[in-house]
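Below sits a lone chain in structure tokens, taken as the form predicted alone.
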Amino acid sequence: MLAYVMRRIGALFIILFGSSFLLYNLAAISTDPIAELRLSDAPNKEQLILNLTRELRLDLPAPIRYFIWLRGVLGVFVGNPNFGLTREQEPVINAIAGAIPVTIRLVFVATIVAIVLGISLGITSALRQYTRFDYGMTFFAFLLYSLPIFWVAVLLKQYLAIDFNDFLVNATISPPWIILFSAATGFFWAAIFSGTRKRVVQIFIGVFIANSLLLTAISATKWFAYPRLGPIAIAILGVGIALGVTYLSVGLQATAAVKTSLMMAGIGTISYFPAQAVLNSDRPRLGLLALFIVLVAVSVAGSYVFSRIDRGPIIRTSLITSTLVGLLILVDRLMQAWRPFVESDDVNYRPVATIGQSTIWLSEVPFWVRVLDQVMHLILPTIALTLISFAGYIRFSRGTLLDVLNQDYIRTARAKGLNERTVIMRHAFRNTMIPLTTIMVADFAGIVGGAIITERVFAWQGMGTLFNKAIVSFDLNLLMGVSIFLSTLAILANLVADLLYSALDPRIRVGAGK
């Protein structure tokens, strides 16, 4: 293992020097930095074109100016990289380090609910094959990833945005609406759910009127001018989720665990009382630090409580169960920030943001507040980048699970009697995820490159920004260090995909061949 990785890693210096080889003189050659001071009228026209060409050494040939800039990037092997200075004479590395923070807050939440809804979505789909839910799934799904990204951009502004913001002004849902809401979501969970003709009309009639009753409290309420869930909510919530972990988990067989689970949504929704004046306190983030191991470490021991062997799985239930107890707490502490934001003069009743990251000239706010300002321009970005990378992810693991599943290991494990949640979950599931690990572990490096059309929409100056500014400006050395990174990360998330691929499949041995 250890020979592999050490082959692998000579062979990443050895594509990082060939590739940036080729840019730097391809770039070098194909573009002019002095072009449009030929063409200036000013008076020391002569003088700027000579400070410009000492400055960027134009005077040089490319593969020399190349092998000059890489001797500064080999700093890097004894603390002291230098990728040059950009056209604005700002270090590369300074910009660069600017940049990453803000492509991460911008693209990592997208990311993980894409992964996270995609793969549901598909494998329910592969479980529901040829119904009426696995073609409206194929069809959103293609519809999704044939979309431009600018134009979901410009529609999610229009309407979550603009619309959304004038809805806020009376906060009131029409019948109309109401009506339509209710039935797209009755013809989503009978989908869901399907069986026969009657089963299917009787889901659809359920949750039509749950919907239309609980769409008219909100409304009649004004629920959206003054959002908070409460203990109540959290409570109901919390039960919902303990009891659908765990029959994902474990099944709703397994009452050791059920119990743990329900113990941590009745703990969660207790700790709502001292969670407020934790969280209300000077350290907010030490005390959401605390609640969190708070919550860990009374899971933990109530796995011990309730069961004496096999305790792992019921471990990560409660775990699980007891994380989105604890974000519900969260997101409504989040709504008591909501008013004081909306009210504040620099946001001025319109909440849901259209660029920026994040309202600058809010100042002297509380620190939920400004958390809440940051999270509302998240809103319309992460939804657009969501809705055309998790498509990808609903074919994909569609196609996997049918795949699996056809296998004869999992003919095996049914013909053993197994139930089929555990043939799904505990056999059929866990192979699907080994071919998705490239897909993901890919994602996750193309988080830091940013999304340049996004960005630009939305006026994020993240790494998206600054590769399309390096490109604009003619700016070389911001060009490089920008691609230079980047393609490290992409050939060391190839490098992690291997070694997962062996850590997930045991009939692979990386390094075992000659």
The other form holds:
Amino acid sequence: MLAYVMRRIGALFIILFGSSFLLYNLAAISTDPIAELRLSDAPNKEQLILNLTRELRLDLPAPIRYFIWLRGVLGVFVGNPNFGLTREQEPVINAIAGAIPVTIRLVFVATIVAIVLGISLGITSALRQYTRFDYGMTFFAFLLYSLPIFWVAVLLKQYLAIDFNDFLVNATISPPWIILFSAATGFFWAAIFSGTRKRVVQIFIGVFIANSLLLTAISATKWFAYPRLGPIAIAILGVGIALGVTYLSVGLQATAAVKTSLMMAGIGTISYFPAQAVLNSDRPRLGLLALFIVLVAVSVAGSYVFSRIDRGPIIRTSLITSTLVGLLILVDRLMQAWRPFVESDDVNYRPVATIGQSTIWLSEVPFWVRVLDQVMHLILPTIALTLISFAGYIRFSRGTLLDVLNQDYIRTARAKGLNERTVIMRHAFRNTMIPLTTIMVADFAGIVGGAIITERVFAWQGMGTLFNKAIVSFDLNLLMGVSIFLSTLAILANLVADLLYSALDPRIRVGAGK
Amino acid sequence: MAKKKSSASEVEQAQVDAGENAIFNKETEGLSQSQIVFRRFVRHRAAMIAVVVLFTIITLVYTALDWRIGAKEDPYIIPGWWKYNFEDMPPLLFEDCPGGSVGCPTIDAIPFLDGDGVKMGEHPFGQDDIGRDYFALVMRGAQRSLLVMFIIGLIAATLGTVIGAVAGYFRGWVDAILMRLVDFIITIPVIIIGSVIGYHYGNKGAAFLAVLLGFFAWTGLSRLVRGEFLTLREREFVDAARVAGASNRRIIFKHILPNAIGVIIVSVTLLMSGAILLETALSFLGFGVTAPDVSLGLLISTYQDAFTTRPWLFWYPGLFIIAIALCINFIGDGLRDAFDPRQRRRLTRKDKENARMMKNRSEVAS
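One more: the block was the form predicted alone; return the form predicted in complex with its partner chain.
Full complex below, order starting with the chain above.
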């Protein structure tokens, strides 16, 4: 195993060398930094050209310049890497170090949302194979595959930012929209829970009425303008989460698990009140950490109280429940910051931001307002990136689950009388996750590449911006810095994917043979 | 495997299976592999719709504008059916536009709504800032994007197949060198290579850019082809061909390649839909096709800020990109199903009835 990893890391350096050599020369051949100067009519043109040539070592052929650059980079091994200077005489490594967190923040949330949504839709689609829902999902996935991200981004800016901000001014939903939204959700759920015609109609009507009532209430209370969850909503949602999570993970007949997760929902709701004090203190990050530790401890303890055997799944269930309820409390705290955020001078009732990664605050604002501001800036780019990348997850998880469901061990599981939930969640879903893991990891590197366009549209100052700048200003050092980072990420992601694959699937032997 | 006593239901299932198999076998009786694949593809409804739509788009796009062949000053002109060319500058129309904007689209594709019926009007897709006919611009852009897509597809398919085939067939050091080359190229994100090339050669025209991009787009395909060749070269028919004295070239191209063609065609279609998105993305970033030439991505990039006031400048090029990419994706999906030997369509009730009738008829006859 270790030998295998070492061999792969050795290969990593060879590949990095090869690809950077290729890109450097390609870029050096196709760039001409002097072109602009040649056309200028500055009196000291000759001198300027000479200076630039000396500064960028243009008198040397490109491959030799590459090795000069490489010598600096190899300083990594002696702890003194030198990625060169940008055209503005700033060390490349500083520029990149500043850009990485921005890009990671952009990509991280999008990846997680894409994975969760894509896998759940894909799996539902597979379980409803050859139904209208399945065909609809297939079409939807292909449509997303074919969408240019910059196009989606501009649409999002218009409809989810500008129009939504306009909507927030009085935050009332007109009846046609209520009917439309409710009908759409009704169709969605009726399509998922397909069955006899009567059942489908029942579900549709039920969802339709529930949704209309909810939307009417939201509209009447102007909830979008004054969002708030409060302990009562958290309690209701908490019970829903507890039952849902328990149903999916161990089934509702496991009374110990139901009790534990319901208790966790209750404790979560009660902890709403002390949590306010913790979150409003002047060290909210520390408070959050403390809160999380308490929740974990309580859910572990709770499962010890309620069950004697098989505690693992129960601990898992209650942990998921308590984490989700904790997130609700956090969301509620952010919502409390909504009014101060919206009413502040710098935001001025335009909360959904279209540009930049955070508002430039002219006045001192509280911690939570600042966090909320970053969240509001994240929304649009995250939706754009998610839309583009989760089509792959829908298709892939659907295909994999269908393959798995045809396996003999699924037939065995059904034959020994397991109920459908156990067959799907325990036997099929887990095996579906094995190939999916590799896709996820490899995809993360891909999304970073896609972030280049997203950053451009939403004017984020991340790797994409650096890359744009590098291309436009013929900045070889900067270009190589960005590219080396992305390539390394891609190769490492592949390595991690392979290792994960072998860790998850005992049939795969890594490093045995060639 | 130990033989077990079959239960009644298993016997029944076996009979049903045999029945289905019989229907499938009946369907494919006396057909060659390519005929079977073709039949399966034709039966894939989404793919067939996609073929028709794509064909319509291609015809529409390439017949609309004048073709100018030959010298710039005195070209030979094949007239298109649309009255404007993308370089013409008719006067900007001010009438009847919503919200005080100018140059709005005159197309009316939905009859009954305002009682005018279907018509194209003077400028179906509207006009841009300086009055150029947007329909002509979008047609020109779609021409460029389709051209780029086909060129990239062609070059990548050729290079990827040949390199993958050589690597997989000869193995050893040839394989090692070629696959390291693939590794080198594949680790650089496509958008980076594309931008580096595009920013400096984009002004040399879309075709030139497409050729350059094609030289870097073959890597994924070559890996797939190599994998296919590695397994196929161990099969008996290859040994038989070698014993019969076939040369390496003949074995590669006449014996192994036809067996790998399914994988190649499917992945080339998917590569092409990726190519059109890459071209539009590069043009959007300003690293692809540049003015005065037109591309769909460039159109969107130019008018993205006009979205609030004149959304049609944004919608039409986008819709063409999506329509083309969507068609290619569906065709790829249909081809994958058609080439997949495990793939079986579900028997419809009609199939079973047909089979029963055939059986009855043969029983009556005998």
